[in-house]
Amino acid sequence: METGSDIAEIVGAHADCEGPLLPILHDVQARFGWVSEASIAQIAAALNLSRAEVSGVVSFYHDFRRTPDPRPVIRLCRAESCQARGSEPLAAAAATLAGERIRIEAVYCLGLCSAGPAAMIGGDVHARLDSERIAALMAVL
């Protein structure tokens, strides 16, 4: 659970940045796994923005979560190149294996179009996935 001083520290780290809202929100998301209403209010006050402006940015981008979710996340590329290489059946297989234990999210390009299907787990990108490789990755989460 974040505290006001945690958010102040993150905001302070971006004090000299031009357009600091997105970097601040990414840092809050990375540290706590979500962006709370209290964080939105504090960030808005610190940047002299309205809560609606900050809330609008949080709700616009899929990477920002408004509620905590402790499950591990697999971001599976569903862009055209990965679709051509079999990401749709892979996504269906992954969803079946994941159940409620793992959250599967669609992303639209991880930059590995020649080596798809690709997925991101944490900060690691995995390419040339098939049902066996995704199952092995999911088994260790």
Second form
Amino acid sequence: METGSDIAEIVGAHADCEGPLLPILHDVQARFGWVSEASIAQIAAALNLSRAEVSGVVSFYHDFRRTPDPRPVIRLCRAESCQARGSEPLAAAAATLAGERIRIEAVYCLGLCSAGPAAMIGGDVHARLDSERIAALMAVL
Amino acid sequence: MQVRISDDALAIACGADRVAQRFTELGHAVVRTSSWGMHWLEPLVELDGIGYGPVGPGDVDAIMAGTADHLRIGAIADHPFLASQTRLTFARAGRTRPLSLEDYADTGGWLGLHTAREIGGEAIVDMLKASGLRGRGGAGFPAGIKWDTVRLARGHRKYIVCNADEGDSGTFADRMLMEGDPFCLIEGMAIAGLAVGAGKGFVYIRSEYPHAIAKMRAAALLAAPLIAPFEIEIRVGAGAYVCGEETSLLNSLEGKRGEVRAKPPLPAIEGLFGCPTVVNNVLTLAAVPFVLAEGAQAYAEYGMGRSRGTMPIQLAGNIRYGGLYETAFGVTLGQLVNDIGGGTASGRPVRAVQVGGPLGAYFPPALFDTPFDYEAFTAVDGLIGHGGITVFDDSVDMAAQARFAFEFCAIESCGKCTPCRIGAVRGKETIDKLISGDSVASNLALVSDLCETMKFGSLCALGGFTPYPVMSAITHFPEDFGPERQAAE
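Can I have the other form now, the form predicted together with its partner chain, not the form predicted on its own?
And the full complex, kicking off with our chain again.
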């Protein structure tokens, strides 16, 4: 759980930034895995914004989460180029394998469109996936 | 012997790091370069100019023993896929180390910036106008005219914003450029800064591109003294497709919801923080150093009609030889898909290709004689967009693709205007009714009417262009929608 001083430190690190809200929220999300109501209030106060304004930004972007979820995440590309290479049956197989243990998120394009289906785990990218390869990736999560 | 392996994200996603590690374990020096763009061969290993691919860690011993003829493709630079291209923007692809200032300078880097410093703002803009360069992000607006508007706009602060929010499926040229030749983009931005009198530039990169973000951050740091007093800052998006729309991107940079702004005012007059701003795509800015270094005429010599220069085309989806293919405008869609791309990867017949990302039209093979040119694509109700071509084989269900176009629009709509926010949801529901065979004729008429409303009533291309994939699927593949579909099932 984050503390007030953690958030103050993150906000302070972006003191010279023009339009600092997204960089701040990225840091909070990366460090704690979600953006809590308490952090929203503190960030709003520090940037002289209303809580509604900061909440509105957090809710707009897919990358920011408003609830914690400690499970490992696989981001599976579901966009057209991966669809053309079989991402839809793969996604169904992955969902069965994942059960409740792993969170599978849809992502719309990882820029690996000539070598799909593709997925991202943390900052690592994987291409040319099939049901065996995705099972192997999930087994070590 | 020098071993060269790309460190492009696609090569890494296909296992390049493990291959490089194996060579290192065997005591060979490995140089990590940019990617040549022949994606079906990645991980591609280059030994003294000779290529091997796709290479797995288990193939390394055979390559070194000279028993890997099945992977050997001969001299890489002479490969037909590369030899038939005209690489102006991607001239360095495969040839240099992405973060080596030495490699960049040795291959003509900074010559354009040098010229720009000598001739000044007005002359730079004149060169850009003469080159005929049009915005490569999708809209195809003449870059020189946009720059001139910003140059002449009043404002004590001006900005250069690079749109690197490459969210279209089937496109990866921005990613490859940033990962493979980051200084080229930086040079283009610095030239733009000189041209319009801007002191600062932002590169807005989507968060789905961690490798590009890391490369651009490192490159911006290394290049800082060479482009000073111009400054470049790298910013990261947060997973919103609509932020690729320029006004939505500006709101996002300012720390707001990525909602689209009504135009006018144009960003060139009132852009980032209300200041005159150049917003250009990665490929537009990366084409600028060539124009300044080699001259406007050298660029304008390529192309057809009002589409001058080259376009980095991306061959994607179910395609045998996928990758980056930079060529002059005028090549036909059929040449790209069949002759260069080799048809489908699955070996089945090509049924449809989507050109220009999720907002682009689906083309049947009957339209494969369409030349790659902004106006020619408009004439057949399509768009070039960012130059992505996604190939589908005959297993594709076009009603499902039309449904996905609406679904994607519903997921990614910023919500500001009604035709997009509500139209996308209603469109998806109506396609569902069509698929279940419910009142086919009247629901087709309804979708068509809805598309008209979205096309003319939406503020930006997300709602305005979603009709392209939907209507092209209905027009060119009616058998997937009408009574024929029910008869077939």
